[in-house]
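The chain below stands alone, shown as C-alpha cells; this is the form predicted on its own.
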Amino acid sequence: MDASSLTDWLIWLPIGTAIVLWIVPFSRYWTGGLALLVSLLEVALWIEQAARFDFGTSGLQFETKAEWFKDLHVSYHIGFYGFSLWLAGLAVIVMAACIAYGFWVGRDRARAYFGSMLFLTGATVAVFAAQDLLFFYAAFEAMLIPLYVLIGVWGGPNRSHATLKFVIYTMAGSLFMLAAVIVLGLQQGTFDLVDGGTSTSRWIFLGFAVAFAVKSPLFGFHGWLPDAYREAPPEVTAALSGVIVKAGTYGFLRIAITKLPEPTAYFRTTLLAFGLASLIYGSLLAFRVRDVRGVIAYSSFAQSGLIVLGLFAGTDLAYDGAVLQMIAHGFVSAGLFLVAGAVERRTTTGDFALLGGMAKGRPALATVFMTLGILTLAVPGSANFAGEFLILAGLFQRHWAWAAAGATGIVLAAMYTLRLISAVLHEARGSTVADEALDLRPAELGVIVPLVACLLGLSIWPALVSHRSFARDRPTQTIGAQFK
C-alpha cells in the first residue's frame, strides 16, 4: 500500500463502513463483528504508518492533497506530524476498545450504534490529519453528529438534557471558530495550514480559543461536561474523555499557537490562568463528588487544564510534556470509564454510598482498577509522572510561580484518586454489591487490558512520544517555523 494513502484509509475506511452498516440490513452479530474488525484494521494501519514514519525529519508526512474549491484555495489536504500521528494512534486504539465493549454489551439498534461509532472514529482521525482550515472545521463539526446520536439514544434517563447542553455549548463555540476560519483564510488568501502564513489578529485568536476551550474543556466553558459524562454509555464517555476532548488541546497547538504567535504571546497569561483554574477547580470538584463517573469526569477536566498549562508555557519541555500527557491521560481516562461501566453493570449504580468492598473475591477488577488508579496518581515511573514532570519543568522555565501553583493542583489528584479507589474497592460493602457479582469477564479484560498495556509500555519508554512529537525534538523551533 502506498504510504500517502494510509492516511486516506484511516479516515475513510471507518466512515465508508459506517455508511454500509446504515444501508445494509445486517444482523446484530454481523454488524458488531464487522465494526470490530474494521476498528482493529484501523489499529493495524496506524501501526504500519508509525513504523514507516520518519521522526527525524521536519515537514508533513503521509500527505494527500487535492483541490476542493479552487477560487477560495480550499483543498482536501491531510497528513501527519509526529504529535498528530500519536493522537491519531490514541484515537484508533481507544475507539477499537470502545467498539469492542459495545459489541460485548450487545447494544440494541446495532446498525445505528456501530455506524455512529465508526463514523466518529473517521471524523476524529480527520481532525488530527486535516491540514486545511475548512476541512478541519468540517471534521471538527462532524464529530458532533454521532455523539449527539450516541448520547441521545443510548444514554441514561437524563440523556435529552445532557445532549441538548452538549450541543448548545459545542455549536456556540463552533460558530466563533467558523468566523475565525473564514477571516483567517480570506486574510491569508488560502485556507491551507501548511502554505498559509501567520496572523496578528487577536480577534481571530479569540474565535479559535473559545471553540477549543469548549471542546477541551476549560474553566468557565465546561458546563456541558458533568451531564454528558454521566449520561452517555460508558464506552461513549470513554471515547469522549479519552479522545474527543483532545481535539480542543490539539487545535490550540496546531492552529491557535502556531498560526497566531503574537496573540498567543499577548493572551499567554490569560490562558495560563484558565488552565490553572481548570486544574485546581476540577481537582476540588473531583474530591467532593460522590460517584465514580463524577470523579473521573472532573479529574479529566483538571487534566485538560494541566495540558493547556503545558501548551501555553511555550517552552520545549512543556510542549513535550503536554503531548505526552494528552496520550497518557487519554488511555487512563478511557480505561477508568470502561471499568466504571463494568462496576455499574454489576451494581446498577456508581454512587459511593452504595458501593464498597468490591476487591473481595474480584481480583481481576481490583488489579485493573488499582493499576489505573496508581497510574492516575502519577507515581514516579509512570507515563503520567513523566508528562506532569515535563510540564512543571517547562512552567518553571516560564516562571516559578506557575510551576508552584501547578504542583499544588497536581497534589490534589492524589486526594481524589485515593478516595475513588477506597470507595469502590476497600470500604464496607454497600447494599448494591452482592456476593454473586462477578469479577471482570475475559471479554472485558480483552477490552481494558490493551489500554493498560499501552500505558505500561509508555511508562517504560515515555521518550517514544515526548522525544518524537516534534522534528529533531525542538518544539519551539518547529512551531515557530509553522511545522514546515
Contents of the next structure:
Amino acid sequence: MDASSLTDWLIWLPIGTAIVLWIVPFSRYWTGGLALLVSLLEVALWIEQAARFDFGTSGLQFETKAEWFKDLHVSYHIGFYGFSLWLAGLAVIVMAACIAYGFWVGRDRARAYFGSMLFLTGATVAVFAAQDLLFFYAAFEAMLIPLYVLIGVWGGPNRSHATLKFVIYTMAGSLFMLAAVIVLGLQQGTFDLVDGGTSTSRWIFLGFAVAFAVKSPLFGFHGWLPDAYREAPPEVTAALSGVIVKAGTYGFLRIAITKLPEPTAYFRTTLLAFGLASLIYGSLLAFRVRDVRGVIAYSSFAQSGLIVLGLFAGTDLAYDGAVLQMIAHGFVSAGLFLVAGAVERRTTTGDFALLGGMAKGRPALATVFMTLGILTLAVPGSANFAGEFLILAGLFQRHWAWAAAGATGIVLAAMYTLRLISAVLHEARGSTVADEALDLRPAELGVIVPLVACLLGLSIWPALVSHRSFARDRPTQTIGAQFK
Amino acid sequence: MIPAGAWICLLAPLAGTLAITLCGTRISRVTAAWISTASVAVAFVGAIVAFAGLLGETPHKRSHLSTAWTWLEAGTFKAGLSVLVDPLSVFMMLIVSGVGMLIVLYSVGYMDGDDEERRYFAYMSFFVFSMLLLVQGGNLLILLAGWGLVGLSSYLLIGFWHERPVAVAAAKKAFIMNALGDATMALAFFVLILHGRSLDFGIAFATSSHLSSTAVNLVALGLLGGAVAKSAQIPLHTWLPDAMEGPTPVSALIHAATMVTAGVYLIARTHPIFEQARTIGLVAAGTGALTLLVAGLVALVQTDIKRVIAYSTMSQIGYMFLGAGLGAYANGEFHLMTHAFFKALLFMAAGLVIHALAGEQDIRNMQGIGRLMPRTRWAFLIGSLALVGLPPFAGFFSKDSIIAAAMGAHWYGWIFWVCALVGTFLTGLYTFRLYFIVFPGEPSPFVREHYDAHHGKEGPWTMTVPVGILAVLAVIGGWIQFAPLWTPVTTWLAPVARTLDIAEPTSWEEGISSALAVALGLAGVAVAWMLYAKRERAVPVVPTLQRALEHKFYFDELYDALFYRPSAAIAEWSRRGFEEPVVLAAGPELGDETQLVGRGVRRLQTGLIRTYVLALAGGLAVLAVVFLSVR
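Having seen the form predicted on its own, can you show the form predicted in complex with its partner chain?
Below: every chain and molecule of the assembly, starting with the one above.
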C-alpha cells in the first residue's frame, strides 16, 4: 500500500464501513463482528504507519492533498506529524477496545450503534490528521454527531438531560470556532494549515480558545462533563474521556498556539490560570463526589487542566510532557471507565455507599483496577508520572510559582484515587456487591488488558512518545516554525 | 560482570512478581512463596557478585554506570534507565537483598494459610525490586522512580488485610504523606533541571555548586522533605506507627530494615548538595535529634508491641539523620546496617510471639511468654541489647560513633550530643520496659489460654532460622568497624561519601561518648528493671505528660485540624456551593431551577428548521462582523 494513502484508509475505512452498516441489514452478530474487525484493522494500519514514520524529519508525512473549493483555497489536506500520529494511535487503540466492549456487552440496535462507533473513530482520526481549517472544523463537528446519538440513545436514565447539555455547550463552542476559522482563512487567503502563515488577531485566538476550552474542558466550560460522563454508556465515556476530549488540547497545540503565536503569548497567563484552576478544582471535586464515574470524570477534568498547563508553559519540556500526558491519560481514563462499567454491570450502581470489598475473591478485577488507579495517580516510574514530571518541570522554567501550585496536584491525585480504590475494592462488602458477582471475565480482560499493557509499555519507555512528538530536539523551535 | 550482577540483582525480584501475578491460581500458595524467596535470594547473589567485583578494583575506580536505554527524553533533557554500582549502592544492595531474603523466608512460615498468600508474595518481591531500584538508580530521576515505587509497595502491604478499615486508612495515610515528600523532591529536581538540564548525579552536583545559596538551600530542603517523609521523621512521621497494621514481616522489612532508612541513603547519596547547603544539613541533623527524643518518649507509654518497636525505629533513624546531617555519612550508613539486623530481629521475634498468641499485640496480655518460648526470649534479648548499644552487640559500635561525631560540630554540636545521650537513656528504658513486661515471670492466664502449643516448638523452621541468623548478626554485625581503631566501612564508603572533617571525632571524643552512652543505656535498663521487673517502685504517674505521650504529642489531631479538615471543607464547599448550584444546577434539591432551565431551553426548540437556521446564520453573521472589524 502506498504510504500516503494509509492516512486516507485510516479515516475512510471506518466511515465507509459505518455507512455500509447503516444501510445493509446485517444481523447483530455480524454487525458487531465486522465493526470489531475493522477497528482492529485500523490498529494494524496505524502500526504499519508508525513503523514507516520517520520521526527524525520535520514536516508533514503520509500526506494527501486534493483541491476542494479552489477559489477559497480550501482543500482536502491530511497527514501526520509525530504528535498527531501518537494521538491517532491512541484513538484507534482506544476505539477498538470500546467497540470490543460494546460487542461483548451486546448493545441493542446494533447497526446504529456500531455504525456510530465506527463513524466516531474515522472522524476522530480525521481531526488529528486534518491540515485544512475547514476540513478540521468539519471533522471536529462530525465527531459530535455520533456522540449525541450514542449518549442520547444508549445512555443512562438521565441521558436526555445530559445530551442536551452536551449539545448546547459543544455547539456554542463550535460556533465561535467556525467564525474564527472563516476569519482566519479569509485573512490568510488560504484555509490550509501548512501553507498559511500566522496571525496576530486576539479575537481569532479567543474564538478557537472557547471551542477548545469547552472540549478539553477547562474550568468554567466543564458544565457538560459530569453528566455526560455519568450518563453515557461506559465504553462511550471511555472513548469520550480517553480520545475525544483530546481533540480540544490537540486543537490548542495545532491551531491556537501554532497559528497564533502573538495572542498565545498575550493570553498565556490567562490560559495557565484556567489550567491551574481546572487542575485544583477538578482534583478537589474528585475528592468529594461519591460515585465511581464521578471521581474518574473530575480526575479527567483535572488532567485536562494539567495538559493545558503544559501546552501554555511554552517550554520544550512542557510541550513534550503535554503530548506524553495526553497519550498516557487517554489510555488510563479509557481503561478506568471500562472497569467502572464492569463494576456497574455487577452491582448496578457506582455509588460509594453501596460499594466496597470487591477485591475479595476477584483477583483479576482487583489487580486491573488497582493498576489503573496507581497509574492515574501518577506513581513515580509510570508513564503518567513522566508526563506530569515533564509538564511541571517545563512549567517551572516559565515561573516557579506555577509549578509549585501545580505540584499540589500530585498530593491531591493520591488522595482522590486512593479513596476511589478503597471505596470499590476494600473494607466491608457493599450492600449491592453479591457474593456471586463474578471476577472480570476473559472477554473483559481481553478488552482492558491491552490498554493496561500499552500503559506499562509506555512506563518502561516513555521517551518513545516524549522524544518522538516533535521533529527537532527543541519543540519550541518546531512549533515556532509551524512544523515545517 | 559487575553491571551484570547489578542487573540480575535488580530484575530477579521483578521477575518473581511477574511470575506470581501472571500464574495466578495455577500455582499453589506455597509455590508462590518459594518463587518469591528464590527471586530475592537470586538478587542477593547478584549483589554479592557486584560486591566481589568492586572489591577487586582500586578504590577510586569503583564506580560503574550501566544504562539500558534512555528512559525519558524531552527537549534537551535526558535521563537514562541506568543503574550505578559503587561502594554506597553495593552496601545498600547487600543489606536490602540479604535482610530481604531472610524476611521473605520468614514470611513463608508467618503467612502460611492466609487466603491471599500469592498476592502477599507478589507484593514482597515487588517491594524488594523497588527498593533495589531506589538504591541502584543511576540518576536522580530513576532514584525518584524507585522512591515512589517503594511508597507504593508500602501502601499495598500496609493495607494487605484490606477488609480491616484501620489497615486501609493507615495505608492511605502512609501513601499521601509520602506523596507530599515526592512533590517536594520533584520541585528540588526542577531547580536542578532549570539550571543544569540534567539529573545525572555528577552534573546535578556540579550544578548545585554554581547555584545561589537560596537556590541550593531550596534544593536541599526539597530533598530533605522527601527524606523526612520516607524516614518518618518529625514532622512527617505520623504514618509510621499506623503502618504497623500491616503483617509483621512487612513491618520488619519495610518499616524497620530498609525503606524507612531510605532518607539516610538519600542524604548520603546527594551529600554534595547538602554540603553546599550546610544550613539544611544541620536542619536534617536537628530533625534527627528532635525525632530521636520525641519518639523515645512516646515509646515509653505505648502498649502495642509493634508500636513500641516502630517508635524505636523512628528514634534510631533519628540517630542516622543526626549522623548524616552532620556529615558523618559512613557512620549513618553503618548504623543503618546494624539497625537493619537488630530491628528486623526484634520485629520478627515479636512476630513469633504474636503468631504464637493468635494475633495478640497488647504487651499487657503477654506477661511471662518467655517461659514458653525460651529461644524467642533469647533472640529478643539479643536484639534489645543491640538496640540499647551495649558492647559487644552491634548497636554499640555504630551508635556511639554518631554520638561522638556531634561533639566536633561547633556549639550546636553539644546540643545534639546531649540529645543523643539522653536518647540512649530513653532507649534503654523503653526497650527493657518492653522486654521486662513481656518475657520474664510466670505466664499469665491469658498466655496459658492462648498459647498455641500444637506445634510443640516456637515456630516452623522458616521462621526460626531467619531469626537465628539475625540474632547472630545482631551480635557480630557491628564488629566490622570499631572506630577509630578499625574502620573498614568508612574506608569502603569514602570514595562516594567521605566523612566531613568536622564530623570526624578524635579518639578521646569517641571514648568519652562511648563510656557515657553505655552508662546511660545501662541506667535506662536499670530503671526499667526497677519499675517493671522488680516492681520496687511504682511507675511514676504524671497525668498531663502521660496524656500528651499517649496522644503522641497530638500530631495527628494537629494535622487533622490544620490540613485535612480545611481542605475537605474547601472541597465540600466547591461541590455544594459552586459546582452543583452554579455549574451543574442539577442536584436533586435544585429540581425547580432545573425545570425552569428546561422550560426555557424547550422554548428554543421550536422544531422549525428555519428558526434554527436563522439563529445559526444570525449568530455567525454577528461573530463574523465582530471578528473582521476588530482584527
